[in-house]
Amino acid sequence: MEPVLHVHDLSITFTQNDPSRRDLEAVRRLSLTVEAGQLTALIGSSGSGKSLLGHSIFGILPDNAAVGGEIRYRGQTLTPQRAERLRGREIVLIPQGVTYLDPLRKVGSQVCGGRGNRARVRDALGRYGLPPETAERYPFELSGGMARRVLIAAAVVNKPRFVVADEPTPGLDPRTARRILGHLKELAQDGAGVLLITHDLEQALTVADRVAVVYAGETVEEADAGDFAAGRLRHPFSRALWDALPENGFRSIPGTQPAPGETGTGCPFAPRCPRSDAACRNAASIPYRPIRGGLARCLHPEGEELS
């Protein structure tokens, strides 16, 4: 069976609108797969290109963006024209900010796009623990947690096959965050493919089936969520993310992620990597390859002896 979403070697380059007209590569060699009935978490630091992937899936990148590589949805290339036909119906985005709600429209009309009856609106809101009177409120009358649940209800009311949730929990208290992540997990258990875009590995591991790790615009590993706790990680950056969690002692590594446009040849993580050598720093291209049941872009993966 074809995956719901397959991204292969995606690149996104922006032409800067200044006299230099310089091209800025924000995403390069980003690959991942999302299966039906599965929640895949895309993990990375701010500025690593995570949200740009979501915007490219829905064909909503700005005009100065050039996209390379391939995005396939249910076995067929997802062109901007096809994305426009499908979005809001079969594929939906749960956006990062609650400001996507129209402040001048009541919640009920936004949940069902002005087409639904009261019972349909009530059922959609009730699924996410929102009382019926929520339909008659304006967004400014909602708490942050309620507004995010409204966004989820509006996104999934038509039973989509593919859902992208872009950083759905920042700023929420832990209880509300867990509830929203639980709703996303329910969507996957009901058969949809779900892509959770987040920087919070600890939260993602509570619901994810698979985890794709991105660094400086490229995927460095894709693995089962259980591989983190089981110590089966392959890429040193994935290991660094795991070691930095509170329960693992907040162990960090020196250095910072390069900004878009600052990556050169070789592995962008090499300057911070304890396993890197000259080959890592100078390679024209590092293959994204199967390693011990997962995928990783690394010449000297975790678990292998260094020569």
The other form holds:
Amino acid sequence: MEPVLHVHDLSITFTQNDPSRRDLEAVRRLSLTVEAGQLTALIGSSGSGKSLLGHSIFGILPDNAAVGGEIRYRGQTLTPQRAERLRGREIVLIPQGVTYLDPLRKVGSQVCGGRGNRARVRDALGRYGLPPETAERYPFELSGGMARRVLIAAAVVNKPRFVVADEPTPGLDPRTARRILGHLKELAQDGAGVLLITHDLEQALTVADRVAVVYAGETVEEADAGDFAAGRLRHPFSRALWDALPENGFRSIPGTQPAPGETGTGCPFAPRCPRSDAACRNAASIPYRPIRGGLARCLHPEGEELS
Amino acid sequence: MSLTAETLTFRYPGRETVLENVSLTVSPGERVGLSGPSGRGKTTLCKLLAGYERPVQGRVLADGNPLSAFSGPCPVQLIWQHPESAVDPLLPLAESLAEGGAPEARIVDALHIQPAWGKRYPAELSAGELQRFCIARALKPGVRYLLCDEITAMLDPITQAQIWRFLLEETQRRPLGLLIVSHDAALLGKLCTRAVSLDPPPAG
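Please could you give me the other form, the form predicted in complex with the partner chain, since above is the form predicted on its own?
Below, the chain from earlier opens the complete complex, with every other chain and molecule after it.
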């Protein structure tokens, strides 16, 4: 079956709005697949370009962005024109927080987007544990957790086939966060493809089927969620993320992720990687290749002997 | 010698009481974990301890003196969850970093702050990069207590581990007293010498 979403070698370049007109490559080689009925998590730190992927899917990048590579939705290229027709109906974005709600409109009219009726709004709110009178509230009257549930209700009221949730949990206490993630998992169990964009590996692993790891604008690994705990990871960066969790050793590695435009040749992780050698630093490009049931962009993946 | 909150009560004018009769002590070298559900007043307590708000009742003393008795950088510094709202968006980062005095090169290095970042504006850096600046800015020589309000909640695990490794070393070197607010029980377990909770005590 065709995946719901297939992203291949996506690149996003910004032309700077200053006299230099310098081009800044924020996303370089981003690839991932989301299957129907599955939840795929895209994991990366802030500045890795992961939110830009969400915006490019919906065709809502700013005008100074140039997009390369390919995004396919249900087997066909997703052009900005096609995205415009589908978005808000078949494909939906759950944005980060309350600031994405219109502060001057009541919740009810925002949930149905002007297309639904009262009963449908009530059902959508009820599904996420929000009382019917929430429809009469203004956004400033909602708590952070309620606002996120309103955003989910608004996104899924039209039974979408593909859902992107961009950092849906920061600032929420663990119980509320678990509840929000549970709602995303339900959407996948109902048959939609769900892409969860987050920096929080630990949370993502509680609900994800697949995990794609992005570093400095490149996907470095795509793995089954179970590969993390089972020690079956392929890329040293994914491994370092896992080892840095407080419950797994709290190990840090030196250095920082290179900023857009600071990546040179070779693997962007090579300067911080315990397994890197000269080939990693000098390679013109490193293929994203199948390794043990996953994909990794690495010359010396975990589990292989270093010469 | 300690940072002491004595029976603090706080409410915003005309609103419900956020904190009632809360007392807390943090000594240099200690790392006190503070947990509790959202909306329970953890951030408000940090703001009272750092002097951003004044209690309705009770008092805050740093090494026996009210915060108003200190000149220069306040010995109690608060690091916020969202660094992007804790730096002036119109200042290059090097200028934000130098607020309250020049930063120590040793600290800037240990936090992996790249020299080139100093010329950038906050919108051009990631949250992890900005948080490094906020921590370096807060660690002026006279600072004795650091209040860390979910300071790594929005960072990836590697950056989180890196920042806390640095802060643990710095805490011992000076020594600093730390108050660490987090929802992450595993993180608090790794970091803290003592835990307090803002939950009401169980009945009976």
